[in-house]
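One chain comes next, on its own, written out as structure tokens in the form predicted alone.
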Amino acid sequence: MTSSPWTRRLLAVIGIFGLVFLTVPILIVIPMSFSSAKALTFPPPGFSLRWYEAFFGDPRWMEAMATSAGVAVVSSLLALVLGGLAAYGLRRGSFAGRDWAEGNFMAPLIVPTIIVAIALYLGLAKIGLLGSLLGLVVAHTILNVPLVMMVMGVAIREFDPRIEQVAWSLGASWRTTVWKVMLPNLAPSVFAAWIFAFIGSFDEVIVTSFIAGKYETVPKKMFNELVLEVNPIITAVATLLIGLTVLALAAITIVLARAGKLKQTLA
């Protein structure tokens, strides 16, 4: 069934409107981060790096940045391992309740974040990890496993299982097959899954506010600063986070594009 020209035009207009709606706040925040004004003013009266200097010169912000980066690295790697294994088992396995298990793994993406935060708060409190750095890593890992599963599930489904069977028939163990056969072929998807998990952890604020205790990540500190006052430093932090996200997505795009060209060449 083909759509009419008016339908296509309407969809194009809606798409453009949505893109503009999402882009305008970014186009406002970034110039304000380079403002020479003492308060949030748009358009900026002049150019200055004062808010970036204030950010990098504040040990509290640097501590929050280190906490965010450390938690994001550890939790994303754990999520990559656990999510990858879960995706492999669900894609290659054939057992009763597989659909239920997959739905259970995806629950953190479906259930409202505030509900997940309360559940993690109660669960971590029972095992004595509430307010600890380990508890924060565990919570971020749980949140990011579904993201890894989504990416790796698609990649594993497209990977020809006959290649694994050939490796097994030649005497390779499952671990050897995964390490030397699957991972080299799935490397672009593994990288993309890890980036998504890293960004998901680095940007998390709701669950972190519930369970982090004395530990402050960059999003949590931004939220706390906004509660107390509208600090112009936040515009610089927001711009840096936007830049980090854009660079990460660009890296994913380049890696996946090169992987697609390589497959076409080999085919």
Contents of the next structure:
Amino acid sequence: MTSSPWTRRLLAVIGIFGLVFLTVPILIVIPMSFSSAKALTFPPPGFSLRWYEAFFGDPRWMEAMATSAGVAVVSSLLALVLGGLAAYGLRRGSFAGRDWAEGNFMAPLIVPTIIVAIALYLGLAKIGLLGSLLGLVVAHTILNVPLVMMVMGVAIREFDPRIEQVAWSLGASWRTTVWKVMLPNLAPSVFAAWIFAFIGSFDEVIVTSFIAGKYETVPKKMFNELVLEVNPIITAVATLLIGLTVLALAAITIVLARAGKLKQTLA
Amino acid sequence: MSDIRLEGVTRRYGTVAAADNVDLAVAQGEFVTILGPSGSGKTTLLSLIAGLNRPTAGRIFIGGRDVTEATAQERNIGLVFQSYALFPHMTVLENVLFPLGVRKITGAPARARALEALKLVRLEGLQDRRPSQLSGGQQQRVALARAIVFKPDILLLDEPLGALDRKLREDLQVELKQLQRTLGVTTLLVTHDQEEALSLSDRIMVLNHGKTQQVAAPTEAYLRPANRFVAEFLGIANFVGLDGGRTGVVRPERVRLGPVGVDGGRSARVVEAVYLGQMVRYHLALEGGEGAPIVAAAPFVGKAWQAGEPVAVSWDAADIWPVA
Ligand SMILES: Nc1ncnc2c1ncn2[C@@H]1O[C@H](COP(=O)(O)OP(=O)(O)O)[C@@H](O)[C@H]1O
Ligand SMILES: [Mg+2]
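Rather than the form predicted alone that you just supplied, could I have the structure of the form predicted in complex with its partner chain?
After this comes the whole thing, all chains and molecules, with the earlier chain placed first.
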């Protein structure tokens, strides 16, 4: 791409402004979560861990935490298996309607989330899973399959198909080839895909609000609490979520960088 | 060890026939090369035999058994690709042990066989390296050891030396030929390099646009090409007009050069003399300018014709082979 120095300078200014706009609120939340004040004030008058104590001492928050963690673990693993297999089939197969199938899998990432939420609401209601844990797991799985497919699709495309073909010719079954030849080489990408799916589920609020019924997840509860009153516990939860996300992204970066795959996956 | 037989094997992609009604019989222990330009269907044909691809029509037999519907796993074939296709996360030894493990051969006997195979390809002592720690030539030797360690019925090699530089390629050609003779394994090698085809194989199959052009011994294909395409693809061909509007081919080393007006011949001028070490290759323009330039090759014995010199060009009628 060629562009004049002025265009580039303007883009840089907009970019930096956007970044500041996005990160400043996040950075304000962190000191506020350690505030000793009873209400939200900035800057905080003193340091305390009272909001963290309040969070960990509240059984309803702990229950939401358990629900979020459980749903995230199960749905991310399901998304990993299904998305991985779909990516394999789409990258290696040649069959009629392949592009159509790929578009179908990727749709939840492209269609506005609110539309996916309505679709899942209607669909889950029809099969009687609305407001159930299973329904929540199914919904999160569907939402996270495209993330897994994107990461695994890149990894599989980069992997020489002749290596698989040789394994078959040496007598290895399709399953042995996947387990003993492909997965050991794709492990860093599998890990990255799993983390993306886990965070994708743990952070999800829109679809969850529609379909979770009486079940509370952490983001859903945060949202609901904010509607009622501005409770400083929220800042502690937010800080914990930020910490989790940063840790997860750091883990992905380290694993992919060590495997020399960072550029390909993020490109 | 087995023979290979293809009967009317065809593979279509849409309207293109990548393999078009191919018949071929490779005898037990024979070394046959499939030679053709890029895109002529060589890889398609090999992948059909390996079971990585299914023919649109025709049948494939290995050792008399109809394997047309068999999976790649059931065919017991040793396969080597130009890109080596080693398992990157395994050591050299683990790579070679892989086909044995799949066949439930483990422990000391497996290890002994793997080391024996590595010895055959002259890789002793490198068994604990990773593929990324080896040169291209060494990686291809590992691929070869992995392909022969389980005593396959046939060996299929798709441009195995294509990624290597010239000197190494020539060394490996010799080794490959010796290895194939030692093992006596039926071998089908794909290449677009005519020298490789001529030097390695018992017979050559020349392929163009998915169709067989000729199947013959190297000297036969070179001296008595079935058509113009084979004549041109295998070395340099001088086409000369024959009676009745037909065309014949004369190979450069059958073209004689002499001083003008001594023992006849057609007069010509040396356009270029290319010194090739043992040989000198002359590009000659025939007097009168009609027809394509003639190429002659003569051993270099101290004296060569210079560019611009007039020469008399001749050949024996017996050295002309009609191609059309
Ligand atoms: N999977 C495929 N889909 C469509 N066309 C293909 C496919 N594989 C090969 N072809 C076509 O078949 C022809 C032969 O290809 P190939 O067997 O790879 O030739 P070679 O190995 O001699 O270079 C080419 O025209 C190629 O484009
Ligand atoms: Mg090829």
